[in-house]
Amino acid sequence: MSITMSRGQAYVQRLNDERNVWLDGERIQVTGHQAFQGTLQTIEGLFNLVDDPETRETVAYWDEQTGSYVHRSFLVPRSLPDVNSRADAFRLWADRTYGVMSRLSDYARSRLTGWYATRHEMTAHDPAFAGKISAYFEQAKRNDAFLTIVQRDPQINRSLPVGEDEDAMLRIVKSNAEGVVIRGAKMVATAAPYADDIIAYPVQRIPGHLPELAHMVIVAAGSPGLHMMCRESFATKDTDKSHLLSAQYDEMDAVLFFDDVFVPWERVLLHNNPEAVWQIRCNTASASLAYHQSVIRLHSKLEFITAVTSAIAKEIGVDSFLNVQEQLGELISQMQTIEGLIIAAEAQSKPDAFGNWLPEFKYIETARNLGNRYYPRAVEILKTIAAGGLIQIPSGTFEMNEKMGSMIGKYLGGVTMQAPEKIRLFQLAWELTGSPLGARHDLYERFYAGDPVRNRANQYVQYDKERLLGKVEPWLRRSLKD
């Protein structure tokens, strides 16, 4: 009698391959290592939501091509209801992980969906692109693939022009009838150690005289020669007791070393084509669909940190102080601003030239550019309100001898909470503010979308300034006698 595995179990089982994942100086097996247990259990549970009758219609849709339910991040939106249904799926995953897992596969899948939906606009740059990405898109849907994307080059000497550090940049070093061989490195590959496939391409414009650097490839995570060097894990042995967020939601980051990795031609979407790669980088559909997911996740995260901060203010009896109320009001304003921008982006969705309905990107871009300031500010407010309470959290468990237990109960309780519950609350706050996980998320929210200065400047450069100047011109034509 055969036993059918759940989607989540099938996903975890796929990770038992020959991938080269390095942690603490050792090559490790992802599925058997403590550092990945909680994260994989979380993702397994999210994948299984497609099989759960109570959540299936929210997170998935019936796909005729595969003859199965497929996560809505693969849905090409052809109407406003499609846009809204994709948002519902994003929100379910984000709320289940409190916005703390920033690179769940729905982001990269949405990137892929955008490229697939506008594949024919690449015909002028590479006639083979449409066929290749169509074939991979169908394969990824059918396999329920966990995807991640890596774009950035190692920080060796950022003062050099693009391409001057050529030896470090991922490049094609040889090719034959079967495919290409790539060599170099990429950072920061969030979720790569437990992904099925990694989509790699450069984020910056490649000079025309360096075509070997201008490629877009899909690399299987278990490819020979691909090495994933992980940062230290935040999920240590005791995290399941005192660091619950780290135990369940530590999405590992890694640097990828490509030591002559072979990629078959069907997975070489673009090669030796700087202009085509730049067009992929600037693809509006891909950006709109993927960052739609990102700002929904951001909203869940801001909602969570607002909840934690409000609970602490109440439990230490400061929620009636005017200065504290002002700070809590600021958190609510942040949360509601992002929510309003999401609503506007969805409400003003419209079809592109290919009939794809896309969220209005100007609102998504605004939410993204606000987020890299909002989240660090939210952390600052939580630190300010919790103050010294964040560094008086007892280490270890609370089950001590009777004398210590009575003193903990007497001195570490709150307005409404008993000591154990209040300690848990402050542990949660410490995870968001002072732990390695919290520090990582502060950095992530600042820089995940690229250079925040350049992003805001681009928003100005691309804005229709003539419309604004039109409001000023009538005043300039008035005489001083008017």
Ligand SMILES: Cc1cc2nc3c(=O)[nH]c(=O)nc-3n(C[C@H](O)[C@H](O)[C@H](O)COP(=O)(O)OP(=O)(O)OC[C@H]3O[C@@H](n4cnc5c(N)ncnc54)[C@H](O)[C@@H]3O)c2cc1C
Contents of the next structure:
Amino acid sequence: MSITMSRGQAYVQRLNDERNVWLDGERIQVTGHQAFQGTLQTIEGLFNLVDDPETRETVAYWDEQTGSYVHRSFLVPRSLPDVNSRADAFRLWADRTYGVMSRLSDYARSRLTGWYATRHEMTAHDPAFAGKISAYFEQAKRNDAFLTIVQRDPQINRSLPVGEDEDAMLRIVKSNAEGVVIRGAKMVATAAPYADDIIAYPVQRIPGHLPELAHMVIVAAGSPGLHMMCRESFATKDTDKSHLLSAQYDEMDAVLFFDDVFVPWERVLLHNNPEAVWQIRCNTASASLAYHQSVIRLHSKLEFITAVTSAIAKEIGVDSFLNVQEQLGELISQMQTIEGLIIAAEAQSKPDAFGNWLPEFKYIETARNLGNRYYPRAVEILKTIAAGGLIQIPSGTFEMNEKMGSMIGKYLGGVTMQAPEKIRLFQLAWELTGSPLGARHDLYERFYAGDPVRNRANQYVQYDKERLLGKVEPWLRRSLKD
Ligand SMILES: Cc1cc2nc3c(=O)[nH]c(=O)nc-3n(C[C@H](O)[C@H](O)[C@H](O)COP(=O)(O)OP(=O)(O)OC[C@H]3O[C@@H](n4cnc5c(N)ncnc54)[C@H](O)[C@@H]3O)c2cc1C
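Next block: the form predicted together with this ligand, after the form predicted alone:
Every component of the complex follows; first up is the chain already shown.
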């Protein structure tokens, strides 16, 4: 009897290559390491939804080129129903992981889809780009590739002008007929240790006189010379059942060291080309498709934290107090604001010059820029309402000895819940607020899309202010005597 691997198993199997993943000072095999077990199981399950008859039509579409079902993040939207169907696929993965896993590759795949869909725009900058990105897009679709993106250089001395700490920046040190050799470092690359490929390009504008720093490359995660240095793992031991979110959903973050990594020419999408790399960085199709996924995930996460906070308020009997209701109302208005912006972005989606239907970016951008304040505020509200209860969670198992068990049962129950359920609820709340996973999520929502200060400022800079100023102007012409 032949045993065929599921799509998820095939993905996990692919990670058994020579990749250099460093954790706790040692080079480790991700598939065999306890720190990655829960996360890989989660991703395996999500990948399998593409073939599950119950979820397949939501999460995937039939792709003629590959003759297979493909995740909808690869779908180039050509109509409003396409935009909505991509949203349904994002929502399904996000809801299954409570919005806690952000880089399940649907973000990076969507960026790729956007660049592919608008590839001809780049021909003036580099005639080879369209062919290269088409070939890679088809390959990634066919291989169901798990992708991630990294843009930032290491935080050494941000006061230096671009290029002055050139040694740290990713650059080409050699090239020949087959490809290039790159050296340097990048941060932060979420999910890189278990990705198939990593897409790297600079986040900042590279000045025209430094073309050697302006590239866009796609690097296989198992490339010799690429070292992925993980932060500490938050996935707790198998035996610990009190950190269930961390055990299942710790998407790892890593710093990448490129110690002379070979990249074949077909994966060097742009080369020595500051203007072209800047166009890629600013590409609206790619940003609109990818952040559409991000804000749908954010909405799932806000729903989850609102659910946990509401359950706690009810269980400790504070949900009838006006101040508590006001804070719960704030959580609901956060959730509904993001939901409303997603609806508006989809309803106002329209075709670009190439016939791609794109969610309206101004609403996606607003949702994204609100998210970096909303989520930290949601965590603050959960802490304010749960208060000392977050610290009265017993460590270890609570079915200890008979005497302790009966006292826990007597003193740690809630309005309707018995002690075991209420302890579970507070464990969940602690994971969102006080655990290393919770702290990482607070930081993630603030920074994942880049510097929130510059992102918001950019929204002002890009806005058509003439129209606004026009509303003030008639008042300026009125005589002070009127
Ligand atoms: C958990 C996590 C996961 C992430 N995952 C990814 C990922 O997978 N891929 C990816 O590409 N990115 C990822 N990011 C985002 C990215 O790596 C950066 O965190 C983000 O772009 C901000 O840059 P920085 O952290 O280097 O902060 P810095 O740029 O060093 O900023 C530090 C502080 O200085 C201020 N500052 C810095 N420069 C200036 C300036 N010129 N003018 C004014 N103020 C300034 C900033 O406002 C900020 O307060 C992730 C971030 C986090 C926190």
